[in-house]
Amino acid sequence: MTPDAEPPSVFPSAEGQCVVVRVDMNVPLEGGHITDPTRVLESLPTLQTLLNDEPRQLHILTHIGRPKGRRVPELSTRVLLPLLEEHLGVKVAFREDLTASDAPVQLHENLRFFAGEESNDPAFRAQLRGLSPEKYVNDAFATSHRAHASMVGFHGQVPCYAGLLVLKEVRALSPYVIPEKRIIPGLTVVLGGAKMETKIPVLRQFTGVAEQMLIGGAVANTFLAAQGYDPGSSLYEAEMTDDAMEILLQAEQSGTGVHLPVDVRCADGLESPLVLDAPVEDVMGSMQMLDIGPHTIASFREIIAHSSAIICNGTMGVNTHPRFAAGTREIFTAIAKNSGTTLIGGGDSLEALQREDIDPQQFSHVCTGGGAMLEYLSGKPMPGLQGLENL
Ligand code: ADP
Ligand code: MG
């Protein structure tokens, strides 16, 4: 982003209006600090464009993390205030209860503190509309695959527009949308991270499309458990093993090769002094699989080197701890070096690129969305992108 470049105006002027803008400032946090501000910085052009129009009032809505409808003080959006005020050069008022004050610029509390956001509850949508905007702007590309109240609740009620980041992501990704469900030779999907329930739909979308699928992170733990391996004390989702098995069967029938770790880096906990590389069949008891092992890294790298297109989301291990970062570092570096089409996305994945000093310029596109990127590429309609007048 070039700070002095004037961003193009993509929606009618907001002069004198009350505007609600939904952004995705779901930043990674550690000990109350933002470890990677990318998602805030990426939202600034839209906020600045709106402010330049001199609106009567600007309401900024976002979520952070997964508080699941409860107030979790560590996930308050208050953490964003200093960064916003510094970059926008205006005073930003903070609102705890999603109501409007007289302040010209207002940042609201974490939307996901309210159960109605994710359940898309009509009463909660009405509460949001109580901010009485004359214009709604969606700049939260990374959340646009979700039919959450703040993503869809203004559609058809007030004029709705895509923000600059949404336009940028859509422009960058649209050439790569999968045209139809058949195997694309040379396409490898690399999937890691946690949150199996959010990965299952995209894994299904890409079986029968990707030639190879490389699975790491805690998602792999669930697949290994499904195959009958003892996950020891690893993070995995026992209730998802049936889904994992079904995906493995579908992949086999449709010609997608699924590759799971053959060895893993284990410890009895993140702080445990003893770290051990073990074949997956040796994991048991108090052992936790916290990264992929060296043999897995080597075989994943080999497949990546022979791929002509790679789509990646999610880290290969708990990469915020240096001892469990090798898998993510090695795999992301291998993807960066590939000269074909390389797309990578996701909050934690972007943070990993920064942490490991991997140049984002080496990728065809670095996307602020993880799940959203995968769903967009798979050709699924995105609820948050419906009904935007400038898209
Ligand atoms: P993204 O934000 O890029 O979409 P995810 O949020 O899906 O990625 O995944 C990143 C998260 O997964 C990180 O919090 C990381 O610590 C966690 N993770 C990855 N591998 C493991 C593992 N083996 N055990 C526990 N947590 C893991
Ligand atoms: Mg994440």
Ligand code: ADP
The other form holds:
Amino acid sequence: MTPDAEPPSVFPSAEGQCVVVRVDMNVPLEGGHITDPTRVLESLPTLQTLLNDEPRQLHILTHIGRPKGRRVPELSTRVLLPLLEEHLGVKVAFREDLTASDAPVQLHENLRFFAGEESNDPAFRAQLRGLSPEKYVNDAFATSHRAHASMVGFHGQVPCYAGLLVLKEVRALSPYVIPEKRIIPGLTVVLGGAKMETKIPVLRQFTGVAEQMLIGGAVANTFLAAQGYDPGSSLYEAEMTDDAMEILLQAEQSGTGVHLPVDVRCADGLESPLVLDAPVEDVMGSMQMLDIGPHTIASFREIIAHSSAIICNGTMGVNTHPRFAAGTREIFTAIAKNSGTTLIGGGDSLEALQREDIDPQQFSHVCTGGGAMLEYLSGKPMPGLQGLENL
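Here we have the form predicted in complex with adenosine-5'-diphosphate; I need the corresponding form predicted on its own.
Excluded here are partners and other molecules; the one chain stands alone.
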């Protein structure tokens, strides 16, 4: 289902140059082993393209996890070395700091071991520039919405370019960021998950753009509470109900159909022995809405089947528990089977695809960054993308 188009333009040759490339290899780890190498594999085309140019030196910068400026040995980027050497076919030297050796290809320690990375400290930016690059390549779309030192510290100092992954992400998402609001026939936006705050800008952006919006997860709970339904003991954000009502009113005025659950899968807790499907108006007391119900699944699937383009971010319930995974599984499977353009992103969404054994190749595009995807689609400026010469 990959859209037909010309390949994106590539950055100029790096032959004989010292190049710094910022990638996103924030891989999941368990017991010191990489459980999903997708983010490493997605970075390989850019790294291989740079190596084919025979640069004088290639410095690879990335992060893993959230060490918050401390050295956490189990989050060391050293774990990436075997995978990189296997796929690139070259020796990769590991640097425990941000200084250069004579090695042609160097992987540096976790950027987030250094407090200056996330705070964008000027001294840390200067330290990064001490690698003396003649070119900087950003191939970390997933962190391009963050003004971190490694994302913006080279801008205006050396020529800066987007890597192939960033170009691919922008190419997939940009058709849905339009300056003037108009309904795109057949466009359906599916949003779920737990964080209402991250979804509000996208909901506002697509009100008057998407023909349909399907809302599940804890985000839907907040909308239901805004409409006067009793959320029981469900996770929802009471302080966001006014925002939810505003979006519903704007959608009604602009012609976007907003679809919320009509029934839900409930329990008194994740480990409760009793699970039942109930209409949303029957939820009360200690009941928790933990997944969308069968009638909602059927309704959402019908809308998806008649959509020509689908953008999805977030799960429909607590899909890490098998008893509350049906909504996410059924909706993601329906999107995967759609013959139109299908875009999906978000860490929880990608983990759900793996958990439910849904082939990511069935989607037109799988976005490597959930937060970055949401911010890009909401039309917000992306600090890491500003100043890149080939965007």
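Numbering follows the first chain given and starts at 1. Please read all numbers here as calculations on a predicted model, not as lab measurements.
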Domain motion between the two forms, two rigid parts; among 88, 366, 256, 131 the one sitting at the hinge is 366
Interdomain rotation angle between the two forms - two rigid parts, degrees: 25
